[in-house]
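Below sits a lone chain in structure tokens, taken as the form predicted on its own.
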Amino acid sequence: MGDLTIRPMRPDDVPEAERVSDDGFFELDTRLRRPSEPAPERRSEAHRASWLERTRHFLRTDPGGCWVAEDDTGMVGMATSYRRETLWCLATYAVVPGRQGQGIGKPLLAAALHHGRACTRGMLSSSADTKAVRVYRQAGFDLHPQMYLTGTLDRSTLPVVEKVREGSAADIDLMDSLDRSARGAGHGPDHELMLRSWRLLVSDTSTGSGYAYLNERGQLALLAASNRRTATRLLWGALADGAEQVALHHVTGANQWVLDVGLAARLELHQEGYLGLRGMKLPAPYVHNGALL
């Protein structure tokens, strides 16, 4: 192993960050497994797409956010952050497995601080492993748990949704107003993104304003609203129109109106993993992604 090199991310890079990425998350789910939990999975060939034209993505509105580590043995870590207006968002961070504690993550993860020197908001979602989340908190992020429910769908416990529509490009501005009141930032360009590869929900009445998006599994990918009344109604269209088996991830303290829904759809209760955040309190009501934040 010869001298770390922290590079920006070229995209040629791509397909062996998304190698890295996931060795790293497949040996890190292995190792963080419980024994009631399915074992892990790689990648499918679906997922991976996804990952790939995520990633690119960020390569094309955020060059300066996405960083690679390597060595004579090759790339051995990769980060890719973005900004939105004053808020910057980690999408996420990995080191090859056996690398971990080798002086690899930190100044990674400094670069890609770096891209969010001017950002007064910062916004993460974490993972349980111990030396990830030390490196988060020393950072500066505050650490919030996550929850999650899984399970299959009981839909004798749906009620009947009304005023939920399909959404559209002509959504965006919308969007970018529930976001900003939630987050502090719209996504802006990351709408776009969302669009091609996700079904968006929207209620817009005048009582209350949200959407939400369903991810290529037919799960709940990220969802914002104006008040909670208005997510609650599109988390219960999300389930109606979503898989049979149901995986919500990403549930704050700050968002009980989820686990108030999900308990009622007969799902289990779990807890992992942290959404770190920097200048700004938990948002509400509001389904963080775990990439696009």
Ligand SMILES: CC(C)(COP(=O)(O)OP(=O)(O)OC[C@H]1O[C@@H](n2cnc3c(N)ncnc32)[C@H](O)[C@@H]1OP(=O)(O)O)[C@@H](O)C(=O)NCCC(=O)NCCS
Contents of the next structure:
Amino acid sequence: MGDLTIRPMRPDDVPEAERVSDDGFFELDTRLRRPSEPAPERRSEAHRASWLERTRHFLRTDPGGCWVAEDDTGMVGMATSYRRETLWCLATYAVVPGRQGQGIGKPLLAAALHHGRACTRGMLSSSADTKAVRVYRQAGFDLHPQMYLTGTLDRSTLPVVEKVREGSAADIDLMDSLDRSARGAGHGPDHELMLRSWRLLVSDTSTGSGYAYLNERGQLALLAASNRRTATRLLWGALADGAEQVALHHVTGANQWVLDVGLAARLELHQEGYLGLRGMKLPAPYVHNGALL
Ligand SMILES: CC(C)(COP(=O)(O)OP(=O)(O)OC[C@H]1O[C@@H](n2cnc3c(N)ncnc32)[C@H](O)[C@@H]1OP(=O)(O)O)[C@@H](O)C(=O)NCCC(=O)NCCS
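And the form predicted in complex with this ligand, for comparison with the form predicted on its own?
The complete assembly is shown below, putting the previous chain first.
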């Protein structure tokens, strides 16, 4: 275990960074699992491939936001972060399980935060790990509890969904402007990444506009809208087109409309982790993504 080095991530580090993050989150899920929850699973090959693609994307757009920690045993920690307009976001942050709580994570996060030093806003989705919440609060983030809904979709509860269409790259300007209203910054190049891998639903009428992405597992991955009515319509559209086993994550207290839809669909409500915000209020109507926020 010799001296610790914190250095910028390189493209050839990405597979090792993925292993560090998978080990870190698998151990976290095992440690924090409630008895009523199913046993945690390792990342699937498909999930691993999308993690690698997303991390390479961050490394391309923000080489100064992606860092690794290493000593003579190899890579022991990683953090990826990026700037979009005036917003800094933390995508992934992990230290290998046997080395946590030994002062590796803090300087790693400091390096990523330095990348966002000129940004007026910050956003991250925090696990419930006691060390993670400690460093985020110390870095000035307000922590807002996240809820999630799960269950088997009862299709008899689905309303008729109208005024929702498939989206495309031609919707990026519209989506960036909705992002700016919700979180102060467009997703910019992240829309290109999401469009490559996910399905996009758009609603754009004279009374409101919004969009929703469904990920490769058929789950809602991100939603933004100009009003609750449009957001509600899009969420029903996403449920109707998504997986039968629903996992609707990252719901904050400012988005009670998600609970109205989820409970009407007979899903169960739970709580997990926090949305960390700096220099901004809770986005609404909005359902953030864990890494692309
Ligand atoms: C979150 C994580 C990256 C932090 O890295 P780390 O190397 O463990 O953190 P550090 O050792 O630098 O410690 C951070 C703080 O937690 C404190 N800490 C250490 N062990 C602790 C424990 N068991 N309980 C509570 N706080 C603890 C440290 O003292 C330090 O606070 P301080 O500077 O005020 O003293 C790492 O613990 C991890 O990978 N956790 C699992 C994955 C995860 O939750 N990632 C974040 C996802 S958003």
